[in-house]
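Coming up is one lone chain in structure tokens, specifically the form predicted alone.
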Amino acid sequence: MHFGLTEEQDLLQNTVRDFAASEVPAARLREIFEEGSGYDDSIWRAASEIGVTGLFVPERYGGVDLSLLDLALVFECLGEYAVPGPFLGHSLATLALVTGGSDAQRERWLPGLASGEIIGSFAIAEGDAIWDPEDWALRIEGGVASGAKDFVEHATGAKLFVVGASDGQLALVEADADGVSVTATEGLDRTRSLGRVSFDGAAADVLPGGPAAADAVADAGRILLAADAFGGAWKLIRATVEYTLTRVQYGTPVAQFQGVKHQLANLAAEAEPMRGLIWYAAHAFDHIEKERAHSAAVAKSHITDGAVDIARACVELHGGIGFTWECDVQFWLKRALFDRTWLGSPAWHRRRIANLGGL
């Protein structure tokens, strides 16, 4: 059996960090970061150039018809480069028609999704720490949707909502329609906006595929956010090598002193055995429906958790700077925490895993 990557894999993820070298260096990271938008119409424009928008969409409709690996091996990479967007939520949504659309639903809003075209994105959360399809409130009655959904991603410029509702179904509804409105909210991670959608009558399109939809394309958004979080923190450990060895003191570059060598090591240590979770719950999803939701879990918890205390090392072995706001290692910190958060808490999947596993 064969446990590295295909060439054509290989060949993704070189393109992907073509692309987010070029058209998100350092500098234009900063000032995306500072105006606080999270959102760059050329970088989007680029990312849908190459097909990441479509990457998991069947080809009739204009996309790659690739897998959920292929899909978390890219969110890799964007987290490696913390390119800002709303990659998440676009994917998610796209995820949500494919997997659990109507025939005449795909027809409509995949080509636009595929393309880059059409923004979508995946309302599911509700108040603080709501993520699972059980506990949604919003009612969906008469085709029109009442409530609201919280830590929306791109609520502000999306033009597609996919709506999580009670009983675990999902249902789309458009960002122009009457009865939708949108308030940006204030988070953390600013290469990702956040907004608090209210639905008060509007309509909404149910999608068929029902609560197995719902837990489908919330187990996928868990795997992506784990791989967005191990890129981020393979990347904030190669910047805080580079550091090191460039920092002086007593005539000496730090990276020489034994304590910060045993802190490095034990960092790549911590954060390459995520590698395997990640593959192995992505492969699940693709082929091996019963381990999904665990393997989904296991990955959501321990990486974005491990990927949080590796940023947190980064920082302070950065020193004083490291902890200013002139220092890029804010950014990876930040975003590690959004992928710690977003979905549920590492707290919040262990106890899932253990009632996953009869416990």
Contents of the next structure:
Amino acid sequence: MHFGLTEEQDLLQNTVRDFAASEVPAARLREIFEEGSGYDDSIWRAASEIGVTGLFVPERYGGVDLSLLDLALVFECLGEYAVPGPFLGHSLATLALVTGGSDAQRERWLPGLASGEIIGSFAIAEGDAIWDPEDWALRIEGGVASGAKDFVEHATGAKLFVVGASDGQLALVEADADGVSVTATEGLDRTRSLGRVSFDGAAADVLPGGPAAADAVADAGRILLAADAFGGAWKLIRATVEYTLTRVQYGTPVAQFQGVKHQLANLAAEAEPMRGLIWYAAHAFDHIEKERAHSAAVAKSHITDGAVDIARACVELHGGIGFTWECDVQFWLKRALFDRTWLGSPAWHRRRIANLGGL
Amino acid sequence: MDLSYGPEYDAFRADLQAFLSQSWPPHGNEADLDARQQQQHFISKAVAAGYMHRNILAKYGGSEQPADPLREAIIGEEMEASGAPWRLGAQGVGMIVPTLLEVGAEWQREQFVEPTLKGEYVWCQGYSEPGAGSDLASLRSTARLEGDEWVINGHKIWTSDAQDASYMFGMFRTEPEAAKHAGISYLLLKMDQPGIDVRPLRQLTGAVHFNEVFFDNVRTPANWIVGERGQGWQVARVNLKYERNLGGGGHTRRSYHALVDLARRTTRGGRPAVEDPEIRDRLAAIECRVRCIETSRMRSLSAVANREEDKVGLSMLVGKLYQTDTSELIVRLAYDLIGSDGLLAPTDATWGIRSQGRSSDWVDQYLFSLGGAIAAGSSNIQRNIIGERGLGLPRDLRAS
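Would you mind giving the form predicted together with its partner chain, to go alongside the form predicted alone above?
Every component of the complex follows; first up is the chain already shown.
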């Protein structure tokens, strides 16, 4: 019986934290946020060098062959440092190929994805944010795709899209194929860019394991978003503790006041019990298939909802400065809102929890 | 991650289940005994089989088993599931026994521990006073040494089980000149003697579980002190380290199941309430919190079993506050589900698992939940502890 992290997993998190601390110092994060591109080539390359882009990929395709739990632990650290870049879409595209691709498709794409030279993205939302594989309407007929996808991460920079189609199918579409057009969307979270991708008879290579993989990849995405939000929530709590220890009013650090101390204690009491939800959901993804969907929905709904509440309270605890554009707290508030919304709202997932849990 | 206990533990669980199916409920002549005798019979069998009082030497009445947090967790799960009366008064087994074993005199261990483990001695705790709640060290009840006896005067409050207790352990001011914490000694005393007046306190649910205890020249032998004079505060802290929240989780899960059951039996708009979207949303939100409690409990158990306690310090620190808040969400939804039955008087219930699912039981639980944020370290004190020990925030400003 061991429900905790191994030494290797502690080391993995330390490696990612070291990478993030050196590649994404606060000043650089501010610059990227101001530019609004949500991407930085040197950060992406540095992340690739420590294996983040190919973490889940089997070794024979150049990856590290770790589990979703390991990937979730990496995402916790990415969230902690608000690391800019298309890590989510890339990981999900990669995961779709690993779980649903043919040998030939894997052979063709996984080495480039694992090394980070090819950036993948996962194109699933349609219109008013339809995140459920059952609802995808994009058509693939005769090997070509017709339709459009919204809120696609790093749409303008990705080389390969994994596209969700009707009947829960997944297909590969190359960004430079004829019939693909991409437009950037001005997103809320400026550490991760979004765009709209239209497919007008673009060549599409269907994944043979599509429908089964689609549900699994969506669940993986929910767990990774929860992990990102969790890392961000703790980052904000710690930063707010620091701020209240230095901000002096009435002749004393405001952390001295119970109104402030108790508000922070409440945030810690909400945040820490979330940790086991991520571990459990990721473990279920890796090893307990019948609990995968339910535990992913629990993690996604509870953690991303709670992380937004925590971020709001941290803005409040920073006082007037917290409300300004200059204050970095907004990075994590907006990241939490992205995590909350992408792949379905907490309320939608609570409906799924009720259904999946037999209520 | 490895969520299985492994074959050795699965076999242990199977043996325990077999033992329990033999031993509880009682049959033959034992079935005719009163509840207290049945409990004592059950406990002696469980000790003989090595399932209770495992960390206590045989000479004090324990079963002297090697420490094994996983076996202890399995015992807790299976005992609870069986309904066997394995829980003895928390004050005796949970508090005074570990305290005596760690810092008591040898004669005190020999005299008090074994009968307490058998359920023959019932203890109550004399800590809180009307003027000493969260600020416990400001207590004012006194003990004065006269010859070979302490003479005790004062007033304790919130004393659970005082009406049934054979003994009290408590903190009394013996060194009136000393500084606040240094003037306290830890004494044992007999409850059945002149000068002790136990007055029941009725709580807002209507039930009576705790008392006020008044002392008017109450006497106890000079050597019924645990530790040295003036060290009572340190002695009282000994049992704090035995407070490990490894049993939690099961109770919240059972409450949640009872809530779901209620949602199936009650209606909204002519349909079962469990089909109503708002009710489903609230149930799912509670389910998420119950999962947080269960996985936190798994983390704690794993950490203790693998000697990684340092990794769950914060998780254990926030546990009580989180559990309190979750229990409140459960009873609030239940109260909404029973609708106008919420006008009914609460069932006059006893401690423990009381609900038979009647509306009046839920009214009782609704009211009872108010105590969660007050008892055993109030929620505001929990927030201080989380802030100070968990987040490194400064201590409160205090009037000196």
